[in-house]
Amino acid sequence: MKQIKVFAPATVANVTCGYDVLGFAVENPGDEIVARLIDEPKVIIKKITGDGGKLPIEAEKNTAGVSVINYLKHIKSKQGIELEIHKKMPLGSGLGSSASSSVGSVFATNLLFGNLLSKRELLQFTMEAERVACGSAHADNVAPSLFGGLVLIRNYDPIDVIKIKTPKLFATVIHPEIIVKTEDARNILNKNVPLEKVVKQCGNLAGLITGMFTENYELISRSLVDEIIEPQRAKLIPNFYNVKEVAIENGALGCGISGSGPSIFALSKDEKTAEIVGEKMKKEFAKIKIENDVFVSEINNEGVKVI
């Protein structure tokens, strides 16, 4: 095999009450990555589309390139990889754009080399790529893009990732065309949190995971509450609380900020409800003249795949 093309899905990180420890994959949007074996022991990014010229073409500065560079070093390869990156999602959207690129590229590379490593072994390379993107080797975007489904990061040192069983759930994701930098969204967070709020947040996280395993939609809905992060980040997204309110009024189980924003997600029991929720959220942003894109899909349990 000399060439392969893969799709790596976008992700929703945090899932309201699981800051830096929860994330799930969606069916769309995502990134398409083409990888080719080359004889020179280096990584070349031949082409990037869909980014408006914003992403670095130098492999060592691009998450897709960084994950492959580290992979090739690990296996001590004498061959290299040429990459094409086709961005199919907005940059800086809070949907794990950088994570999708790194996951897709290293997954494709591993297949070209005969599937030498498991997905769990590939996780380390995608996390290091995230460090390049935002200064932190977090896994709440790369893990769900890699494994699919809803993923819990129980611990980071050593990394301990668990895939959580979920009932049938549909995600509505709306991306308003505003800019929220991940660095800014992290810097505004207060590092001193009242114990009472921590206790409530732990209860919501436990309730959400229990609700997923037991297919208890009412418990899932009650648990999709963020006591700590959302109240601080909501100010970065105009009309956030109105958008959230219309989502829940129209049948969503819950609604919150996707990752560091500005995208917002809602979870629903069925596709029709998810689509109605999307229409209502879209109209709410239109009231303040903010253009937006809406994506509706079932939770993606497969993750990155060959296309």
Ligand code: HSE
The other form holds:
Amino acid sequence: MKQIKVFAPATVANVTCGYDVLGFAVENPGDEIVARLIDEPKVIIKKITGDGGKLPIEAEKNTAGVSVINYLKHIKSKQGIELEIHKKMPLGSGLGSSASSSVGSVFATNLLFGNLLSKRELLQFTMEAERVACGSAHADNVAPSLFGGLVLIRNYDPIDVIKIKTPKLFATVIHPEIIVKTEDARNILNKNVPLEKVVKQCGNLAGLITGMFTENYELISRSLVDEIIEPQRAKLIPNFYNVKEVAIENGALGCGISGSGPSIFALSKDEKTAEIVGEKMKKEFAKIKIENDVFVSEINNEGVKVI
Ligand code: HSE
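Starting from the form predicted alone, produce the coordinates for the form predicted in complex with the ligand.
Then the entire complex follows, led off by the chain already shown.
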């Protein structure tokens, strides 16, 4: 039986000022997916570990299954796929858990079929899987998990995805053990945004991208600001503003909500600072007795890969 095992990294979406248009991948955590070719033209999820029994085993309800079902339809396959999903990251955490699973499964499947499609072509299947997970086909988790690095989604229809060059940057991600469902965190957002906030957000987004290309850490730091989404979602994360304050006081270039939360990320110039920032953030959650995990890594530039 032909099989393959892959690692699909977790991601930090939005990156403050880039709601739905910016995300980066981290070195850890991430999901491991095993895919096997089977003779019947269907998708079977044989096993899921690390999810505490929370994820659906039915392929059509699981993001890992959905992306593969659509891929097999697209290539008009007469064969099918059996999947094992090993969740190595928390669910509902703002780390793009559903995205990593769908990216890993469709990437592995594509390799089993002889690498028929490019990563850019695989993106559509992973975006559709996001729609099943949370009602919206946003790409700011799936694209960085697939391509690695910092990714800009310039446009959705048609999809236009651009990988942004970054200087050396270390991410600290803290996951407090509470669950925020992406769908809920999207539903609380006001659809009308005052023009002056849009102007500031555009300025920061352009500043952030320019800072990345010119390796200007000062510019990156003052652009890591979210005028629109953070003020509306901060209430979903106990102690958010204190955690953010200690991250910046201890040398982080900036700090914000990771995706739809509850995880919080910070970016630092060097690993030592990123580690100190993690310890300080941890203490803030300990004060209010919320268990948490901290992950420190460089931005992952490779994206999903065979292991
Ligand atoms: N951009 C999405 C959101 C990411 O903030 O809702 C969800 O992980």
